[in-house]
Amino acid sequence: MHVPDGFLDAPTSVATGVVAAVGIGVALRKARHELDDRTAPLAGLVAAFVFATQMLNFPVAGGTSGHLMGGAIAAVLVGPWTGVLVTSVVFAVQALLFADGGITALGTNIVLMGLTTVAVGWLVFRGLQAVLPKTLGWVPVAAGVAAFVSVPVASLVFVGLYAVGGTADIPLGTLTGAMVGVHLLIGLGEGVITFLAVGSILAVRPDLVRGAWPVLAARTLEVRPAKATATGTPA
């Protein structure tokens, strides 16, 4: 979902641009609060894994081919705040030393694919979090349909750009059928990825996803007051 210079209008992209900066902004300062001594190298692996893997595309469909985006499991993995700054810094390095999305579009890149997709994937992720047991196996399903979810999701919020501002001749509801059915496909492979990679960290470490504090915080209160009765110490 690259987007290239000179799809969307200028006014667009400064408008974008000024999103993505506040939203930086914002994550940085609030990022403070998610960064410890275990999760800030773990940061640096997800921006590594994030990047590495949007190098590598699958095919979709009628001769398209699509990329994780990341921002879903970088937010389960180390926080939602972090999310944005692991995203934000690869988008920037593949702009700027790829030429992958136009350097005038990186503002629209990093709303899209990052700031959507974190803020997204984190909230259907949390959500289901409320209703799903409370054991570590269904927080890679979890995560897993946080992804897939917030692939068209974003694909959606292009297309409400491109009406906005889209310099070429492409007919709304043509623009609208083409990026949400693709990106269905392309979440499909999101959601994959990120189950897979999710369950991985669980299965060995646990502790460094933070998606799974909640659960690990409940396990601790349950375990705590059975010690507490079989040394004969009142729960």
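Remember, it's a predicted structure, so these values are computed and weren't measured experimentally. Positions refer to the first chain, counted from 1. Here, rigid core means the biggest group of C-alpha atoms that superpose within 1.5 Å across both forms. What changes on going to the form predicted in complex with its partner chain:
- Taking 2 Å as the criterion, Ile170 counts as shifted between these two forms: its C-alpha moves by at least this amount when the rigid core is aligned.
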Contents of the next structure:
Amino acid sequence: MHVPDGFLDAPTSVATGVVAAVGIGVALRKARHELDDRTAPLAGLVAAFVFATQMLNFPVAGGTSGHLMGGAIAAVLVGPWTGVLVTSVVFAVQALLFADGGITALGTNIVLMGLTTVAVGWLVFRGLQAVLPKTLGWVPVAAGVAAFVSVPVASLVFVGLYAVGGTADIPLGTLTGAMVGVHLLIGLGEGVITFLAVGSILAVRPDLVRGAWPVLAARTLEVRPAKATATGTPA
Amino acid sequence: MGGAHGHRLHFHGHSPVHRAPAHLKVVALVVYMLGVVALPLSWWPALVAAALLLAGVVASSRVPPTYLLKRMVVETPVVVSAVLLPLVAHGPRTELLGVEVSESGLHAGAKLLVSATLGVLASLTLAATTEAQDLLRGLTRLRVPSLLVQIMGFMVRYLEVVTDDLRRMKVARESRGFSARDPRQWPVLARSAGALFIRSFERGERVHLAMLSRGYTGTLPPGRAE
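Please supply the corresponding structure for the form predicted in complex with its partner chain (the preceding block corresponds to the form predicted on its own).
In what comes next, the whole complex appears, and the chain from above leads the way.
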């Protein structure tokens, strides 16, 4: 759920807005590296994709369902800097054209579900990639775990923001327990869906998964001499 | 996809609010909402004045109030948390309708309800009276980096194409007897998401090539004035 207007006080909202602006500013410089002059059209289409997947409902049980938040998967698919731009643009468009998420909470939403999930997702993904075997089969696993971790971490950041700028007297222990507990479950769904989706993309266009590039680059052309078999001549 | 056409929340009209420059509307929305969020509940006359001001803007926009009210359902989860706050918060207790609730939670919940309601209504009014293209031009005038505005422009322009893609996939799945009931169906849905990503990315590549062949050098010419 998006943070609405009035959940955090005005100074905290302004502060997160500044943090979000700085993060986007850095990402704007670095993203040109990831996508060169294709940045605008490609990032725009990926943003439309993230927006659309948030409309794809995954049934859980008893009529409830959830959807992908998409920060970690965006980082794995298009790289962290483009991922930051894409998620930020999604939240901005949702706030300005769809009245979803408060305009004063836009910075908070970008910090929580854009910067945090993308950064945590990417770092965990890279960390796992360093220790896991460098084969394509492990890429979706690393992506899934990264997505799983990114969600409760974002909820922790929210608890931190609430401790600074919250208005109700909720004991931090209770709030932390409730938020992290719920978001561990949500993260589980995010992780499984990310694992499955990245796996399906890798099966078709592995070159589109930026996180898989090191693995793809390490692959060498394998020449298998045709075995002279008893079944006859090769076609 | 040449001309500007209304996005989903847009309500066509020619009122003063529709005609007001988009950059002023965005600044007004941000300033107004920062004011509302900063005002404590004890200053309720100011909050009432803010609500009346918004009502005045809505009235002069000539967007039917029912049009906006129907779309305020996006606020539902906020209302739930606003109701929960007095029940879960601690501190001095007070009584409300025979239930003992936390005083600070009650204040926070009421504040949240007021700010979020005004926020959703104000944002809906902006969305209902502003074309996407005008909004993008407004953001450019507000010195939002051009790359960011371009990304936003492409997102808005292709949003319906991509969500239509998703809808067609849903029709295709369901016409083959698929129905999503529980997590066992996740692999199919996740493959849809994967396919949607590949289609969107490849569309982005085609769009980029088409733009290059029309002389794109990294910046877009300013849009035609409508």
